[in-house]
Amino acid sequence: MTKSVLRRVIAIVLCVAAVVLIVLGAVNMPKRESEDGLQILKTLRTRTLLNATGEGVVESYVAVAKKEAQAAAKAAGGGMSAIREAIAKAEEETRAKYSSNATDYSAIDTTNLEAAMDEYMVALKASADCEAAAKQAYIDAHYDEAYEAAKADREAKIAAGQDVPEEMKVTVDMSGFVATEEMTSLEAKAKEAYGLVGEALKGIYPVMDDNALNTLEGTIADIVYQAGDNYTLQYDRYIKAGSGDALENKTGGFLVRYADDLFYVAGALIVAALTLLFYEVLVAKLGIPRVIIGLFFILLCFMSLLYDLSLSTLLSNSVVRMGMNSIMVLAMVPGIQCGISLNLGLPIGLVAGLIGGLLTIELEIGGWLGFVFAILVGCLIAAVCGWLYAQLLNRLKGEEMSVTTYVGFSIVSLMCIAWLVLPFNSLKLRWPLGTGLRNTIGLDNSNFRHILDDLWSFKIGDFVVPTGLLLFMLLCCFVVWLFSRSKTGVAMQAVGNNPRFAEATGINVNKMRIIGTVLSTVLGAVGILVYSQSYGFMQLYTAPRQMGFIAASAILIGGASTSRCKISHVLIGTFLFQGVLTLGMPVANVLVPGSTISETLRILISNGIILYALTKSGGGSRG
């Protein structure tokens, strides 16, 4: 059997399995809202409640036995010592008797209890919803005041040189909140409904007293209803409590609970089947790295659904990270097109952009004016440094990858010294004690924090669309695309494709390489400012060191090579790379809590893709 035939057979098996799962999901999903599905929850809830009240029942039996022992000892004329011994013996015997006996749940009539719990659940939900609405109204009324206080505190900490978190946390003081009349009324109804549950429990356990019921009220309330409850949350809570034995058809309950997950698994199987069927076409069109990364991204999407993570929120974060990183990835395009290959000396442009941002804070230029000023200053410095950098690369043709890597690391090391001696005086920039700039410079509303992210942004459910950020990204991509279609851009690409042929046609090879290098460096300066405004901080010292490798990895994942690239490679590669990182972290935390798997994956993907591209490039040159 050939590999092609084997792949088809496996694909057919996967498709059949997917169809079976889809049918099972379609049959069982509606049951969540049907009488059968609700009865499953009711059965589990009742068993969980009976298990939880068992301890209270034992305590009630113990209390009764102790009273009877005390009365009997007194009637026998015993002294205090005899009474204490009688009470202790009664307690020990009663606990041993009722704690060791297994409850025969089949002999218990729970009809009244289930009806009382249904009414109690409705009352608890109404009370919880009313309380949540009242508290939210209070928060909305006092949010502006809390926001101004948090803003002032944050600015004071930044001015004092203290590190602050990326997101400003606004907390409304709830000490002044007073329960509304509606809340009080609904709480009273919930209390009344709990009384019915208590009466039903007394009917099952006549010995249970009011003290035991009062003690168990919080436990029973948590069993019956919790804020945000849905079918899966309730099912999981009851199963975790050990009530699965209450179900006569455990498989049926399992299928109803995981009906939606059956669809997700079926979708994953279909994707796997299609990949096997069109494997050769996909590899030929996309290349092995992009196929692997793309499938891994799709796998993470399905896993996030399986683990009940918010996929829309994660995808929204992926889009934001794509926008904040894309300009730095775009900076690789002119470098590849002009023939210097992957511009791993990108930190030159990043440092220039950081200087522009620091000057904005030093001169206290805020808002859009500050952002534009930072870009203009950063681009000017980047252009000068990029020209000098290009002169070096022109003198060392053929060794660009080694030179760009060395230059990138060198400029970061040099700036680690410069950040300590540059004459900045703003308290937002300097350490509160000693000399030099702080490692992390916090941005706020007084400069250009989230100036693009918040521009025309809107939400679709949990998905936040950063319109301004995406438009700026597309604008930069469009400008580079237009330039690549210009006479100079075409000449530059000719140099990158075949420098000897370009020189033979009269193109100044060195000039085109300088233009491409300068443009790449300038885009790096713009990119770090876009990244910083979205991130909320500017990071100095060693932070820019790895950004060139990350940008190179992203564009290679998108389908570029060390000699050819397109704008589409930037967009696809950045989304896949950042998407894998964004989805990988929460999924990894669920699989292995507290692990660093996501960071390990970033390193493996980043360095592995670059190594793969270099081996392909080397093989091509040798051929």
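Between two forms, the rigid core is defined as the largest C-alpha subset superposing within 1.5 Å. All figures in this text were calculated on a predicted structure; none of them were measured in a lab. Residue numbers count along the first chain shown, from 1. Compared with the form predicted together with the partner chain:
- Residue displacement note: residue 185 has its CA displaced by at least 2 Å between these two forms (rigid core superposed).
- Residue 175 is among the residues whose C-alpha shifts by 2 Å or more between these two forms once the rigid core is aligned.
- Residue 564 is not among the residues whose C-alpha shifts by 2 Å or more between these two forms once the rigid core is aligned; its shift stays under 2 Å.
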Contents of the next structure:
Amino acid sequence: MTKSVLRRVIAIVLCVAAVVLIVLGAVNMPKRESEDGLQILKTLRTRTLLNATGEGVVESYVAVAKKEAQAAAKAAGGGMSAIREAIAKAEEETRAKYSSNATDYSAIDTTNLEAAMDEYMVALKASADCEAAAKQAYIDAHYDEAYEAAKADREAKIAAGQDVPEEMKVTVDMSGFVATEEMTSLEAKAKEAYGLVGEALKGIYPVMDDNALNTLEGTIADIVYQAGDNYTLQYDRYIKAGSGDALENKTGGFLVRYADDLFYVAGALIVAALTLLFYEVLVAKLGIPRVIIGLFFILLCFMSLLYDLSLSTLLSNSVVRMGMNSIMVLAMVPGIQCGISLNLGLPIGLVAGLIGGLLTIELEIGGWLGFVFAILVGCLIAAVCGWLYAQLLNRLKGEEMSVTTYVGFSIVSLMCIAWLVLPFNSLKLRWPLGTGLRNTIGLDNSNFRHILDDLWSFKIGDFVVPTGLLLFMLLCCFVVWLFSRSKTGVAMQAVGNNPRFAEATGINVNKMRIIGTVLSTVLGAVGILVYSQSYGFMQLYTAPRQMGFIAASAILIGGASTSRCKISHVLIGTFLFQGVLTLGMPVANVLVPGSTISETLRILISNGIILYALTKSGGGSRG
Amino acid sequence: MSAEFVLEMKNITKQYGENTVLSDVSLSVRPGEIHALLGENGAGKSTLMNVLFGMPVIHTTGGFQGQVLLDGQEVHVSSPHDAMTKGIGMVHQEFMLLPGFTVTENIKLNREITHRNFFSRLMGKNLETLNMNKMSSDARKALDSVGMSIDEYTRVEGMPVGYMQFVEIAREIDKTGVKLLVFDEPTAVLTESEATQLIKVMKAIAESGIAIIFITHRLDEVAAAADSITILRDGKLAATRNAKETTIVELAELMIGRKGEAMVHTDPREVPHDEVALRVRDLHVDMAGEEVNGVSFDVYKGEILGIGGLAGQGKLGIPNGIMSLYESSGDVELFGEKLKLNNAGDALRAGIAMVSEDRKGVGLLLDQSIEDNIVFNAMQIKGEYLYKFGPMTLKNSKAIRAQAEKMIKELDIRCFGPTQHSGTLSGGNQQKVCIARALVMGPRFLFVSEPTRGIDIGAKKLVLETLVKLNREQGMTIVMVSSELQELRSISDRIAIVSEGKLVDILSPDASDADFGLAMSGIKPSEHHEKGDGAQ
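Okay, that is the form predicted alone; can I get the form predicted together with the partner chain now?
Up next: the whole complex, starting with the chain shown before.
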């Protein structure tokens, strides 16, 4: 059997499996709303409740038995040890009697209990909703206060040289929260409903007394209702409590519970089948690495659905991260086009951009003006440094890969000293004690924090569209695209493509390489500013060191080679790279909880791709 | 050692895929004779030698048919090293010497004379001590036998080129049991007096009983040195001659021969020599392997001038030098205006276009589309196919597409469309793209360098016809450089032959094969005839 036939057969099998799963899902999904499905849930709930209360009841029996045994022993006139023995014996016997599986649940009439529980659930839900709303209102009212406090705390920590997490956590202190009247009345109603449940329980377990009921209230409330409850959550909760055997006679509970996951798996199977069917076309069009990473990304999407992570939030984050990284990736384009291959000396541009950003804070130029000022200053410095850098590259033709890497590392190290001695005075920038700039400089609304992200941004569900950021990204791409179509751009590409050809046409090869390098460096400066405004912090010292590599690997994922690239490679590559990282971390955390696997994954992916690209850089430029 | 021939190669046939490069070639060398192996480039000389030395390139491409006999015994040479142990040595065209080592060390390289010492007893043979005295006396003997007085302790670095050649020969002689030495174009880098010396040495070596195969294209040297001569042409045995029974003219004729029919027929015509299109005086070009040392000629308006000659003789240097692809000096005038050299843009701006012999290296942007390739020069040099967009000058895709489609139709470029990458085209179609780019420039003067190299016959014909059409219909002056004499003869009005960086003669396409053969080996036919006539 040839490979293509085998692929087709597997694809068909997968498709059939997918159809089966879809049908199963389609049959079972509506059951969640139907009487059948709800009945499954109710059965489980009742069983869980009976199990939980049953333990309380056993304790009651034990208590009664112990008391009787003690009284009997005393009456018999035995010593202390005899009394203790009698008590222990009674306890053991009672426990053995009641905790055994002898309790026949099916014999118990639970109609009353179920009705009471339904009522109790409604009441609990109303009460919880009301409480949540009230609390949210309180948080909204006090958020700014808490934010300022958290920020002050964070800055104090940074000033003290402690490590701080990337994301700033704002916690509103709830100690001042007072329950509203509505809340209290609803709570009272819930209590009332609980009373009914208690009555029903007493009907089932005669020994159950009010004392036991009081102890059990929390447990029962948790069984009946929890915040954000839905079918799957309740089902999982009851199964976890060990009530699965209640479903002996009710088939299909599992399928109803996993109906949505059936759809996801079916989707994944269809994607796999399509990939197999069009494998050759895909590989020819995109190349194996892109197919693999694309599939990995899709796999992560399905896994985040399976693990009930919010896919739209994750995708939204991916889009933001794509936007903030894209300009730095775009900076690779002129470099590749003019023949210096991957511009791993990008940190030159990044440092220039950072200086521009620092100046706006130092001079206290806020808002849009500050952002534009930072970009202009950054570009200016980047252009000058880029020109010098290009002179170096022109004198060391053929060794670009090592020169760019070396320059990238050395500029970062050089700037580590410079950050310490540059005469900035603003207290936002300097360490409070001693000299030098801080490691991480927080941007706030008086600077250009989120200035592009928040521009015209809107929400679709959980998906936040950072319109301004995306528009700026597209604008930059458009400008670079236009340039690549200009006379100079065409000549520059010829230099990168075949320097001898260009020379034969009388093109000044060195000049074109300078133009490309300067352009790349300038884009790097713009890129780091866009990145910082979205991230909310400017990172100095060793932070820019890895960014050149990240940008390089992103464009390589996108399909560029070290000698050929297009704008589409930038967009695809950045999205895939950042998408895999953003989705990969939460999924990895679910898979291997409490590990640092996500960080390992990030390093593996970004460095692995660079390695892969370098093995390809020698030849085979046409994918 | 009693066999009549030290080496016999019988009915050797070698194919590279579909391509037969040697067909039924036989070669016999007697002990102690100098046997010249003659032939144009591509006649099969090097392939024959590769077979003899058992080069990997032969084994990896399916071996060869035929027999190789050494001293009458059939042998199978598996590798160059095997050839060495069997007594076959090679004096390379490019020297294989280590510059930082002394002459002795080079001669004895990998065959050092050693004696054992404490460490070598302990650690093995690699640590044995060199017996420098013995080695240098051996080297001295070998050097003396090639007539070199140079000290055996001199370093190779910085020695004159001619000396290196002799050191190389001394190394081969020093090998014990050498029966056969192959000299591959040994005189190419030597001065005249050194060449004379070399021939003397070769004769001395031959007298000592070692047979020599002498590969060269210099007919006069063959006449001076060789005892017998084998001539290859197009992978076939053209003739075997005894040196005493032949003349240079006959050898030249045999070497060139008539190769089939002309692909393109043109009517002979007279081109008026009244207007000079290109005047070249004392042109020197520093192009590695194709140096030009002082060439002067005129190209008349409206003619097709062919430039021929063997590979490595400098014919390619002429167009490349004038187009400033390589460092050059001299006086060049185009239609009476002085042309600045060493500035590629200037030559293009002056209205010269060139179709380069190095299609993939200089001729094309392989990663870019056909249309971008076609209009590239016109866009960069003449500023055509552009439009203004704000501060930017952008390429005009519509005009480019139209021009590309026109050219694709006119030149019959076989492709999926104008956006196909030129790197994915066949050789012939790539060549057509190069020609299209030259034509889009609207040149007054066209250099075409090896236009038919590596392309199939159909494409060859079309390329040549296109050149004739351009010349006849648009009156374009064309200089075509080619190694294929037949091609030059079929479309040129005059043919200049270049040898060793100098112009030997300009011949009519109707001149005899012998004349071309003589000219290619650096002998001006008219002078030779005079001499010959005078002698008779």
